[in-house]
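Just one chain follows, in the form predicted alone, and it is written as structure tokens.
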Amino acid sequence: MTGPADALVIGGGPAGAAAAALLARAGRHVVLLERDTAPRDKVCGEFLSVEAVRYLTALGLDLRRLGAVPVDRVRLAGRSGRAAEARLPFAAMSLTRHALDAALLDLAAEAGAEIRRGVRVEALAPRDGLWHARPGGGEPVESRAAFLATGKHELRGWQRPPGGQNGLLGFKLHWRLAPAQDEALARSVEIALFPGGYAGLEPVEGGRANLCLLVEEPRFAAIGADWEALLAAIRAEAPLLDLRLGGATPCTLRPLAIGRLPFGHVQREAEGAAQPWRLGDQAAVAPSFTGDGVAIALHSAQLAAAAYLDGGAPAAFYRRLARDVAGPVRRALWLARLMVRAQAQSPLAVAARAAPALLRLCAAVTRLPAGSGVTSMPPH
């Protein structure tokens, strides 16, 4: 590379890849550094809300061609196994992060972004009017602007503050369900409550189902920090999930796992003279049950790219992002705290069965506001 890049993007998930594509389409020299050498699965519910679908379609992705499956119903079940069911107030889809991330990085490359895989950034610092990234064992990269899109992982020196709900562990595992259970789950996302956490199950492409769950660290420690013991305990406490997994085959021997999730974090105007543009989970972390994480990531990418191209600064971008997402994230955080409390789970399940419209209401109030969606996209 001759001279500094216009923009350095660290992280190739939905936020980083979308930002790289938008900036490259606007004629900027973009370098994207992704630590993984090839697409892989991530700890994610893999739910694409209506907002996420709009952003991805506007970017130029054909989600059905990628294998995305429609999702239009939600079920919530507690320890009784009886489920409350409601139609979602929007059209949604489900697609694995493996497929989504690969497609978005290909899109960014087609737009002209320089994609470097297998590059783990060890340090990022502003100096002499430029950003300097030091990859482990690689060539340093200089750029005029830096976009931090490392997802739930932290970059040393640029850690996020704690969120409003900490101390949760996330696990994710794909399954092949028995035919009858696969048919019963079709077009639905099911949320099962259990003491100390909740699990989501939904269909994804390839005839699989994605199980993604959150559990409080003390609960996991109490059963010996053992995945098999945790799964057995959850199945005993969540009859609907146990029914779905009856006769099912896991697609891998072990789940993916992640900890220290700062749910409820919304980046405010940062202190200091030089700040990177934080995108996706680096900017806002919505509780998982909302299924709006990918939408928020894409929304942050569009807002940041537009502000940067207009000559703006990160501080103004953070103010706009907080205006759009702080309310939904705050409401989702309140619900998420109730969902992991054993004493609140039965009343929540009973209320949802008595008034299924509550599920629709919860889905509606934890979404990005109507006026914050796709505005304009560069041609693809």
Ligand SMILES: Cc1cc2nc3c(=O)[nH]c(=O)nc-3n(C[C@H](O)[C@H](O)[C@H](O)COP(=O)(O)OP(=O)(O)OC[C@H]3O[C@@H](n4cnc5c(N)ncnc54)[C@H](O)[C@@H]3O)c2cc1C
Given for the second form:
Amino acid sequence: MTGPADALVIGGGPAGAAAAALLARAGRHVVLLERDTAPRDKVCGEFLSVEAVRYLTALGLDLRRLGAVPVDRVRLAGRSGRAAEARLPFAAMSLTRHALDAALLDLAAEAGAEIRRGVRVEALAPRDGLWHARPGGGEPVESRAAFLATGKHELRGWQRPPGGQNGLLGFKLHWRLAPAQDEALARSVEIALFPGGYAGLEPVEGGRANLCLLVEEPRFAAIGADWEALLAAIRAEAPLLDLRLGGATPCTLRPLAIGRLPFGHVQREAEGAAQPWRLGDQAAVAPSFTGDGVAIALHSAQLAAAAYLDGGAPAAFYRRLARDVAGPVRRALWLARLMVRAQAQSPLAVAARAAPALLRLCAAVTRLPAGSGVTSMPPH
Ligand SMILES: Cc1cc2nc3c(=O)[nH]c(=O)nc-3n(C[C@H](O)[C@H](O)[C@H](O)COP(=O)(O)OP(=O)(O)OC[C@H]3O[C@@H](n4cnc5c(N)ncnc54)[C@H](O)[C@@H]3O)c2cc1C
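Moving on from the form predicted alone, please list the structure of the form predicted in complex with the ligand.
Following is the full complex, with the preceding chain placed first.
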């Protein structure tokens, strides 16, 4: 590379890829460093809210062509297995992160961003008016601006504080359901509550279903920190999930797992004179019940790219982002705390069955607000 780049983006998930595409389309020289050598699945429910769908479409992705599956119903079941059911208050979709992240990075590359895969950044520091990134292997990168989009992963020296709900472990595994269960699940996301956690099951492309769950660390430790034992325990406690997984085959032997999730963290202030622009989960981590994490990641990319291109600074961007996301994240945090509490689960399930509109209300109040600009995204 000759001379510094205009913008360095660290991390090629939805936030980093979208920011790289927007900056490159505006004519900036963008270098994006992604530690994975190839697209892969990630721990995620793979639910794309209406806001995420709007952003992705505006960026130029054809979700149907990628195989995204429409989702328009939600079911919630507790220990009794009897489910509350409601139509979602918006049209959602479901797409594997393998497909989504790959398509977004392709989009960034087509826009002119230089994508370097298999490069893990180990250090990032400002010096003499430039940002210096030191990858584990390969050449150092210099840039005039730096965008930190490493998702759940911390970069040394740039750690985030804990969130309002910590100590949960996330697991994710794709399944091939038995035909009758596949049919029963069609177009729905099903949430099963079990003591110490909750699981979501929804169809994804390729005739598979994605099982993604969160469980409190002590619960997992108490059953020997063993995935098979955890799954057996959950199936015994969540009859609807057990029914769906009857006769199903897992697509991989082991699930993907993730820990140390700072749910509820929202970056509100700048961290000092020289700072990178934090995007996506680096700036705000919605408890996963909301299914709006990808939308928030895309929203942060859009706001930060616009602010940067306008000559702005991260501080004002954080204030604007917090104004848009702090409310939905706070409400989602409150709900997520209730959902893992064993004593609250039966009353929750009973209330949702008595008044299914509650499910619609929960889905509605944990979304990005209409005034946040999502609806006015110009189509690409
Ligand atoms: C259990 C669970 C379920 C969820 N379900 C949903 C859902 O159904 N719908 C939804 O919208 N959201 C969901 N989310 C949230 C969603 O996954 C995140 O909000 C979203 O992935 C954030 O995007 P991102 O680009 O910030 O980070 P990521 O998608 O995590 O991307 C970060 C990228 O940075 C790369 N990287 C990390 N460190 C480095 C480094 N040092 N150098 C170079 N590259 C690096 C990683 O390899 C990765 O590709 C869920 C989250 C969890 C934990």
